Each structure stands twice: as structure tokens, then as C-alpha cells.
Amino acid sequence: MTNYDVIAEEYKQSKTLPWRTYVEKFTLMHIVGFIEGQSVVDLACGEGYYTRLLQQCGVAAVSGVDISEGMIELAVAEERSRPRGIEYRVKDISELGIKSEYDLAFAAWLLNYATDVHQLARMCKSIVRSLKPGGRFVTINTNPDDPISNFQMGKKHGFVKRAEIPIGNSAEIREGTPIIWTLSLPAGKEINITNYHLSRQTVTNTLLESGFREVNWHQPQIDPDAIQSDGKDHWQPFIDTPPFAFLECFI
């Protein structure tokens, strides 16, 4: 598991990388769409980047939830330094004991963290309980069918992944295999995270089982202004083969 508290200031860093601002950033905030006078939570909100980010959309409310004591200082820093109303709570999200609060919950990587489907459950019935009726659930999450022969393809955008599989197993990804994301930084440094892979099925049938009636899968999209700066081949690996996808669920 990661430790982010060790690893705050270096995470903040990784939101410079190209890659997730044209892609992670233009595509989860294109779900999100239309929330102005919503309440929003983000959760497992880091350094509140996000956070600020739907905060600015016009929101009714938002605060943030992580369940890191380094990441919440460096969002509370923040929020002292250029206030916005933004309460931010060091929780963890299986824990959340909000019922029925919000009209969008918001998370940019955090069922990836569930190492199997029992702690995934304990995340989906906790995101239900705090949801209004007709709220809904965005997130990013590693894509459970990326194949090994495609982990080095972020390298050129300064990530690779790498499955953790005991020497003497054959060479598959199982239900609760660890993927090391191995973020090069701008300063030179590199960082890992820590999912573990846990199938489109059982990701979507936990999802469903704990509560939302609908869940659906989104490829990547691009923002436009990197395709005419870089050209479209430089961004095409990740709707071809994309390491990551996001969903949006509704109850």
C-alpha cells in the first residue's frame, strides 16, 4: 500500500505531467460535466486539486476526504493561503458515515486502492450511503483489461506500470495483483503507486451489488489544444490501448 504521506509533495508534483492534465484531467472533468449548484465531495482529494478544480464549477458546497494526514495538510495549507471554502477531512473512504449528503461524489483514483473485492464493497456502500437520490460517482481507475505488453507504453509521457506476480506463477494478472505506477517527475525524481488490479467484472458487479443501478465505462478522450500541439499520434496510445478508464455511476 502507499504511504502518501511520505510522498505528498512529490504526488502534487506528478499533476504537472502532460499526461494528466490533457488526458486524465480533460476527460474526468467532461464526465463531470453541468454541476453548478450541486454538493460535491471529493474523495481520496490529495492536495485538493481536484477539489479546487469543482469548486470553481459553481457548486453549492464541496469539501475533500483523504485518508492521508500529508496530503490533507498541504490541501489545508492551501485553502488558509487563498481560502475558498473548501473544508477538507482526514477519513478513510470506507469509512465515511455521511448518509445521503451529496449529489456527486467525485474521486480521481481510489477504487484502484481496494486490494480485494470485500474492501471494494466497504468503499461502493460507503460512496452510496453519502449519495442523494439520482447522485452519481466519477472516477479514474487503472483499466482492468490492459495487458502487460502495453506498461511501458506511458513511458514517453514519464509513466510505465508493472505487475508485482511471485516468482514461479505464471505470468497472468489475478484478482488483487499489485500494478507499481512509476511516476517520473519534473524535477528528475520518480515516485510509485501502488493498485491492484481487480477485474471489469468484479469492479462493475461490486459497484452494482452495493448499490448504484447503473455503471458505465468511458474510454479516454483528448483535449484538443494537445492534439494540434503535439500532433495526434503522440496522444493516439491512449485511446488505442488506454491504461486507465473512467466510470460514472448512478444510483
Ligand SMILES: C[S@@+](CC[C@H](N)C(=O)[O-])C[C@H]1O[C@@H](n2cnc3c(N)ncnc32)[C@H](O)[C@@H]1O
The other form holds:
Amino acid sequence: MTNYDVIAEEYKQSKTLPWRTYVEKFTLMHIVGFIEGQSVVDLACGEGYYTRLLQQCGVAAVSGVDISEGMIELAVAEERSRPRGIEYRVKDISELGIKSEYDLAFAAWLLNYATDVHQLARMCKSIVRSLKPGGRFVTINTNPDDPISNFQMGKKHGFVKRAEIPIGNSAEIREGTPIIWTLSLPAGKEINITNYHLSRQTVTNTLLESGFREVNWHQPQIDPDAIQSDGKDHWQPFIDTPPFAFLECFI
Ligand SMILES: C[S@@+](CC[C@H](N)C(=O)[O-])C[C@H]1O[C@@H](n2cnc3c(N)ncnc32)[C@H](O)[C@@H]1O
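The structure above corresponds to the form predicted alone; please provide the structure of the form predicted in complex with the named molecule.
Below: every chain and molecule of the assembly, starting with the one above.
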């Protein structure tokens, strides 16, 4: 499992890559939509990038939760230097222990840290328990349908993916196969992050079995400003062969 304590600063820098802003953030915030007055939690909040954005949407309250002390330290440092009324805590999402508190549970990159279906189910059940009746879960994940042949697609955007398939096995991605993302940072450094493959069907079924009544997968969208400045061809591969996928689930 990726230890974010040791890459917290570098991970924070990776949020400045253009695809983060014009595809990841643009799509997530579009799906989040109007949340004024809502009670919101940012799960696997990291250093609070989205927690702060969600706070700016006029929510009644927002808090952040992450398993990494290093990431939460950065989030708390930012909160101290510019207080926004956000509370952060260190906790494994599988053990949130919160009941019916939130209108929206948000998570930018969480479910793909589950190494198997059992761990995934623990996360999903914990998220369902934390939501009020009618609550919603919005998230981004590695796209389980992205073929290995497309894993270099993001090279010119500063990321590539690699499947860690044991030697001797057929070159196939299976449930639990580690998918390693290498992110190139603006300063010329690189970080590796390990996700785990679970199929679209496994993720959908586990969310439904955990208590969500509706699970919708969404395609990436590109910020029109980015298309205007860089041209359609620069961004089109994110639509044609998406390396990541978005989910919106209702209880
Ligand atoms: C790719 S980072 C995303 C951080 C933040 N959401 C963002 O987009 O900037 C993934 C985060 O998930 C956290 N994480 C992984 N497994 C977790 C778990 N079981 N419970 C809570 N946080 C977890 C890691 O510590 C890390 O901060």
C-alpha cells in the first residue's frame, strides 16, 4: 500500500498538473453540483485540496478524514494558516463509525485502495452508514475498463500507469492486480502510487450490496477553457479512452 506520509508534499504538488484541474476537478465538481447548506465529508481528503473547494460551495459544514497522518498534518497546517472552519481527523474510512450525518460523502481516489472485495465492502458499508436518508456519494477511481494498451496515454500529461503482473502469469489484469501510477511533478521529480484493480462489476455490485440503491458511472468531462486554449486533440483521449472513472451513488 502507498504510504502517503512520505510523499505528502509531492502528492500535493501533483494537484497542480493541468489534467487535475481541467479534467479531474472539473468533472468532480460538475457532478457534485449545487450543495449549498449541505453537510459534507471529504473521505481520503489528503491535504484537503477538495475539502477546501467543497467548503467554498456554501455548505453548512465540511470535514476531512484520511488514514495518513502526514497528509492530515498538511491539511491542518493550511487550516491554521487560513482558518475556514474545516475539521480534519486521521481515520481509516472502513472504520468511520459515523451514523446518518452527511448529505454528501465525497472521495477523490479512495475505493481503488481496497485490495480485495472484502475491504471494498467494509469501505462502502461505512460510507453508507455515514449518510443521511437520500444522501449521495461522489467519487473518482482508476477506470477498471482501461486496457493495458492504453496505460501510456497520459504520458504527455505527466502520468503513466503500469500493471504489476507476476512473471509467468498471462498478461491479464485480475481482481486485486496492483496498478501503479507514476506521476511526473512540475519540479522534475516522480512519485509512484499503487491502486488495486477491481472490476466495474465488482465495484458496482459491492456498492449496491452495501446499501446504495443507485450507482451511476460517469465519463470525464473537459473544462471548455482548456479545450479553447490547448485544442480539442490535446484533451480528447481523456474522453475516448478514459484512464479514470467517476461514480455517483444514492442511498
Ligand atoms: C490519491 S490520494 C487523494 C487525496 C485527496 N483526495 C486528493 O484528491 O487530493 C489518496 C488518499 O487516500 C488515503 N487513503 C487510502 N486508503 C484510505 C483509507 N482506508 N482510509 C482513509 N484514507 C485512505 C491516502 O492516505 C491518501 O491521502
